[in-house]
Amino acid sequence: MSTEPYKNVHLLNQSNQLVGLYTIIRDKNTARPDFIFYSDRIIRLLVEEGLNHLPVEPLTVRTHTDKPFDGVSFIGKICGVSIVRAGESMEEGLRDCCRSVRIGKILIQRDEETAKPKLFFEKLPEDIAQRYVFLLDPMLATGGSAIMATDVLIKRGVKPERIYFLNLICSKEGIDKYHAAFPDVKIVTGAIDQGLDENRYLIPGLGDFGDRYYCL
């Protein structure tokens, strides 16, 4: 479904699995392993939910019974561009859903004097302009590192339209930047958190995503 007043966000089903995966990861509490796999389930649903998005034209195949089934088929091809480190956990739940899936990096960082992401290497497929692009990061908090991602894919001939940009958690005023930028990019989430804090964190958030899911 698609939020409102959030126009090009969609939210997983708020379910009682969903809200119960969430409690876990966001427990402090929660050991290294655990927080792994049920992040990895989390970040399943929401390579699905980006899946069921794509466009498809219709397919008729014959079954065992040589009758006929009217399905569809994907039109295009896609790939994941994470955004390193903490996206990188997102890509092998592409590969789960999506076989032989490309994947490019980008690796953005803060600079340290002027406190503002700094692109700092990418890496990605040549023909990623006549793709769909799934753009993974876990978190979407200021939005910063998001759109300098998204405006790295455009730059190299991606339409905005065929980006979906997949995270775990977003903040309300990271949507409300990151759109102001990139309107026609699609966002798929699993939760919308109140704010953030003085030191912009997700509130009430999980932590340092990539440092629970690599580190701790």
The other form holds:
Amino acid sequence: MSTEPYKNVHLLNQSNQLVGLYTIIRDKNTARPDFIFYSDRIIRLLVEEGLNHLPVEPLTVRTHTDKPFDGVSFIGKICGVSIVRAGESMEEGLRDCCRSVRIGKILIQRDEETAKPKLFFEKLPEDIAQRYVFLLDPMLATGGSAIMATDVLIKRGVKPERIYFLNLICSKEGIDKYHAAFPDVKIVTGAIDQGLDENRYLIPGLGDFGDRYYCL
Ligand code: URA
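Moving on from the form predicted alone, please list the structure of the form predicted in complex with uracil (URA).
The next block holds the full complex; its first chain is the one shown before.
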């Protein structure tokens, strides 16, 4: 898996551990408790990787040996925005790393008449334009909802370079479309899949993430 043509796609290191986690969640015989547990582990890695890219400034502290340690401190504030429903599965992983982080929500669903994605609901932190935003959605398939959600953020004043789109699996065509629309948004992902089937499921993918995490 290569991120060659893309300026801002950060693919998690494809270690045996990571591929092992994906093997479990992609397996159709994995039951829901394990699907949740191992997806949560990947989500945690995605959040940590996103945090790796936030800007820092130098900070020197004194240790218990009364010696200086020249470290760094994060600059700026962050928030999460989940694309309902599957994106909500990633909120806890963000909270585990960023205590009491503010989290907004965007609900996009396919319009029955036009078959195009339609914005139904948005609730975002008031000061979102001043924050780094972790946009949460586990699967990037056609890119339609992610592009609409990112447009909502940009209309609210968030700079594209301050948006980190975290997902577990992307399709190549989803990345192409999303990256063409927002070349400055950072995509943090753990897998790039071959494509989509006739029902717009990722191949090989893992099926419907929201159903497997919340229902099945
Ligand atoms: N959403 C999913 O849950 N799975 C896919 O394969 C594509 C979109």
